[in-house]
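Coming up is one lone chain in structure tokens, specifically the form predicted on its own.
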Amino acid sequence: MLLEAQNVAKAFGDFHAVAGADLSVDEGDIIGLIGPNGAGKSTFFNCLAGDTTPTGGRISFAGQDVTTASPEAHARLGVGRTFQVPATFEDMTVLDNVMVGAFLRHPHRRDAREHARGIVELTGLNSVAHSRARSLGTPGRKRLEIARVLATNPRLMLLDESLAGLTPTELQEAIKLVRRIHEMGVTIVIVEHIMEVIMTLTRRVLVFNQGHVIASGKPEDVVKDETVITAYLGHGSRRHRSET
């Protein structure tokens, strides 16, 4: 098992963002995280990634208690994630950009320059590689912070979003890059609102709803649950399916 999480949860005072969540993660897995605004999927995904610290519960990877190690203590054991908002240096170029993920493995400029090259040449931003990282648009700023992360050689990317925003060809470009990037031998967890993201690219999927997993399985299957399409449309969704 690469990561474990058992039982986690997470409160902000009286507030339950996430109350006992399990996941479990296997090398070589792609895995969905999905619900409706607020359910609780990017504290919880916050919690596997390091920044946040849980309330509750247990988070392991590749064997070792990660429950409350810092951002850069799950980077070097090769946990990877991108967030909702690009963070990128913005006066940096983007091969520079890419550069500061290549130092975590490469400590020697030389080795880290030539690391971040075939990176950027891997994501598709090599026209882009010496434009400073303020020029580019949303989708530009996506892929280049997947590149940074991926420059880090990690075992798992915690991917947040990193597809939304895209235009139909952009959205397809990008599934094609996650994929690659999982050919590669990196497993992937993904939070997403995009179903058509989570139906092709994912074979498990975990469902949030008010701070707890929901439902658990096969994308075809879970898109069929009742009680998931109740958490996404509402109570009134089963007699308004059956009145269409």
Given for the second form:
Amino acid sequence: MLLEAQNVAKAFGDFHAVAGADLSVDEGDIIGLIGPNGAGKSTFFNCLAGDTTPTGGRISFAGQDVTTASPEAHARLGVGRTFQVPATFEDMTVLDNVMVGAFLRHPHRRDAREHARGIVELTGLNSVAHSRARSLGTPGRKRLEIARVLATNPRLMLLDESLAGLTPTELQEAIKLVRRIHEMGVTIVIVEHIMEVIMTLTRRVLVFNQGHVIASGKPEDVVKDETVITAYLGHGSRRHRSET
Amino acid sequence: MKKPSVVRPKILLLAACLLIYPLVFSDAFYRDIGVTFLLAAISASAWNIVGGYAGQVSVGHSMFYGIGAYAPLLFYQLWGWPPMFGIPIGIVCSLLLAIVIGAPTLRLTGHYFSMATIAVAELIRIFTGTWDLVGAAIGLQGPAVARGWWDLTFRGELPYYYIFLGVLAVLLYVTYAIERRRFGYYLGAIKAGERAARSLGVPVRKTKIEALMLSATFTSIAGSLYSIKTGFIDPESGFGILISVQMVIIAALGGAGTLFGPLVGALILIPLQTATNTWFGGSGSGLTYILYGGIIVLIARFEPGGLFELWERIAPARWKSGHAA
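Got the form predicted on its own; any chance of the form predicted in complex with the partner chain too?
Starting with the chain above, the whole complex follows.
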């Protein structure tokens, strides 16, 4: 087991954003988290990445208890994450952004640069490598975030709506990229609203609603689940499936 | 991060100009401006490490400057030590203060951090003004007549000019080296977004403390150079808030977070300050505040990145620093 979250809870005062969520991720998995806005997915994600300390439960990564570990410690252990709103370093070039991630495993500039160049090429950012991050549009920034995390040589990547807001063509490119990263041996947990991404990429899906996991299983089974349809997908999705 | 082939001739030209300046302008007035410029450039460059590169805008850096300024004259007055012996003691005290103050205040961000640093510097200034050991409100004096070269008490400005220039060169080299190392990249990442930096494994608190310590070291040296040169220090000239504000404004004017930004800022502000003092004399003592206020408004409104960023935008491509391919 690479990542195990048991009964994780996060409360802000009386509001329970996450109320006892479980997740187990094996090495090589690719798992999707879906649910309506405000369901607690991002808070749960923040708990997994060390950004937020849970108020209950336990999280372990590669056999180590990381429930209260800092984001830095998570990164060192091999947990990388992207942000829902891209948090690129705006005044740095794309290559320098990626180098910040690369420095985690390559303390010397020359090695970090070499490693970062490889990642920039892999993620298709070569043509903008020396442009400032602020000059990129949303797809470029999202790609850069993925590149930056990839440069830390993660064992587990947590992608928080990294494919949202892309055009159909960009989306297909991004799906290819995520698949390629997965093939490199990186385990992936992805929060996404786009069902096409979930259905295409993931092997298992967890559905969040009001801080709870209301369903989990194979994507094709989950989308037929009556609870999931009522809470998230809506009955229109069933009609849409039967039509297609 | 810059192409050595493009930058080196500019650096050599700058170094040559700085080296020959006091020889070309041999009048005491112009040499004094040169010395003041160098001191301002050292202070602002030292502030730039934590304020510019790491984005932690301290407005209380006079705490380190003041400690550095008091140390040489205090030990001279107490035991007759050559003032330069106080320089390392000032550095050690500033480093300790940076750790003690930095640990709690660097948890704060943005304006809160700035306000906390102002509060600490002001507390130290007020305390120093009532502490008899350090001369209270009257302050301390250095040797009136040099007992030897080791007192660093010279009649003319020339020796000070070259000592200050040497310190500035070392500081710029250190900053240049930082820019090219992991530490420099981490500072930039922290400035751009601590949360994202943390997620990439950047040890944010440790890096910020280290930046503050390095900045405090050179600010302390700047203070020591000032008091050794003037042979006098009091709470206002050591710990006064204008000293901190001047560092911030000079760096911001030229370009905070750039290697030569503080030099550009000092090159504009110091002659301007000298001119207003010369034109208006004692009656224009409040003009410094107006000048600083006006510059803050102009930078914030029109060019938050400073003149260096403006240059990057408008200068012909072949003149710009560029980035390594």
